[in-house]
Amino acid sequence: MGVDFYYLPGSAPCRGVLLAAKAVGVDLNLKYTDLMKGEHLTPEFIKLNPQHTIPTINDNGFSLWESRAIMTYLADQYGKNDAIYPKDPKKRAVVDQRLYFDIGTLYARFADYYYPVLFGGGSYDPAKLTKCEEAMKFLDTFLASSEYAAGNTLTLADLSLVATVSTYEVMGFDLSPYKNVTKWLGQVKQKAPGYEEANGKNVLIFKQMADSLTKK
């Protein structure tokens, strides 16, 4: 049966789920969902997810959305061990904190800065860029005392964050001031299972879309 996965390859949240699935070793039935064609607004999809957002999974009748919730579910449900999502309450809490930091700060500020330009024809706001730089500095500080985002082993925190940071990277955001981030980014690209297939090639799809949207 497998897990049905409604997604767009360029989307950072969708790429996080693809990375988690690779790390856990679960096969996803990929269901390309074209938002421009309204494929997320069909009665069938809204029955699965009333918020009609992607990514969404359907695991034999169990539907779930929000990428980081999906990632933690896949690890709990299908993980052979708890390496990428520790069961120890304190270790897990740090992973969760980094996941919430990603959705609420790092990715949120990326979206706030770039999306009005990409999808609304606006112009870049320097104050919003400053907020992105501050968020990246926070991540750089987290990485000052550990090899990975939530300790010295690869976890779901890294897989979610790398989907976001690689998107900053392809958009031309200057990562050079953040030495810990750049070192970590290179390491996760090397160590995350199936990185190139799940994120490397797909972040370039986002870049192509961004380029096409901003061409005058």
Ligand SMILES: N[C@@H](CCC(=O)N[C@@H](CS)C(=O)NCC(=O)O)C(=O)O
Contents of the next structure:
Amino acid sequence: MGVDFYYLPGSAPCRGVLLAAKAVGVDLNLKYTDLMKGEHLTPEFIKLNPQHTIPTINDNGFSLWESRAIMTYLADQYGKNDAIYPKDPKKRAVVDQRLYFDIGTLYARFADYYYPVLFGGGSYDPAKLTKCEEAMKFLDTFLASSEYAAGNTLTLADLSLVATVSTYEVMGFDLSPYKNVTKWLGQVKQKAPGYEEANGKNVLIFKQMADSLTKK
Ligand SMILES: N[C@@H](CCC(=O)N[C@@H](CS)C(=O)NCC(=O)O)C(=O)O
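Can you swap the form predicted alone for the form predicted in complex with this ligand?
Every component of the complex follows; first up is the chain already shown.
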């Protein structure tokens, strides 16, 4: 029973899925997948996901990857109602827009700025930091007109974005100029079901990994 979930706790996209599973109330069979040991490159894993990324789920023979696709699938398949992923086309479209903003802009710019230092031994490029600041400002603007990222109730958009923004936060990115973001962040940390277990303690694992990689 339950859905097999291949993951690493520190990974931001995995944390988004953990948050969604808590909110939906679906049990995940946690399958720790150590990328450093190449556990995502085994023939069994490649059969599930030829792109060999985590998070990946296997729901009784149905395998799926891409965190935001997994999050929306879990909500559609197992949600008791449509509160976190509305069926109304316009409301759903706004949630989707925020999810695509997260993968394509906010997290993409995070990776562009931080990854060369974390994984490539490079140095920080101020022009890339400016792009991160611009993206955070966009989110701040979205949050000026609503309490949550896609309206006045908590949705998958908040759960995906909080995994990203909390990662910026632990990396020491200055969130203080973004007043709507900081208020929203505090609120989501309180209101997202199982926040601490799904994201709060796990984002610190990302930070530890980042520290150990940059000390080398
Ligand atoms: N956009 C993807 C990103 C997935 C991703 O890049 N995961 C990393 C770990 S955080 C990974 O599996 N890397 C190993 C690889 O690509 O071989 C998602 O949101 O699921």
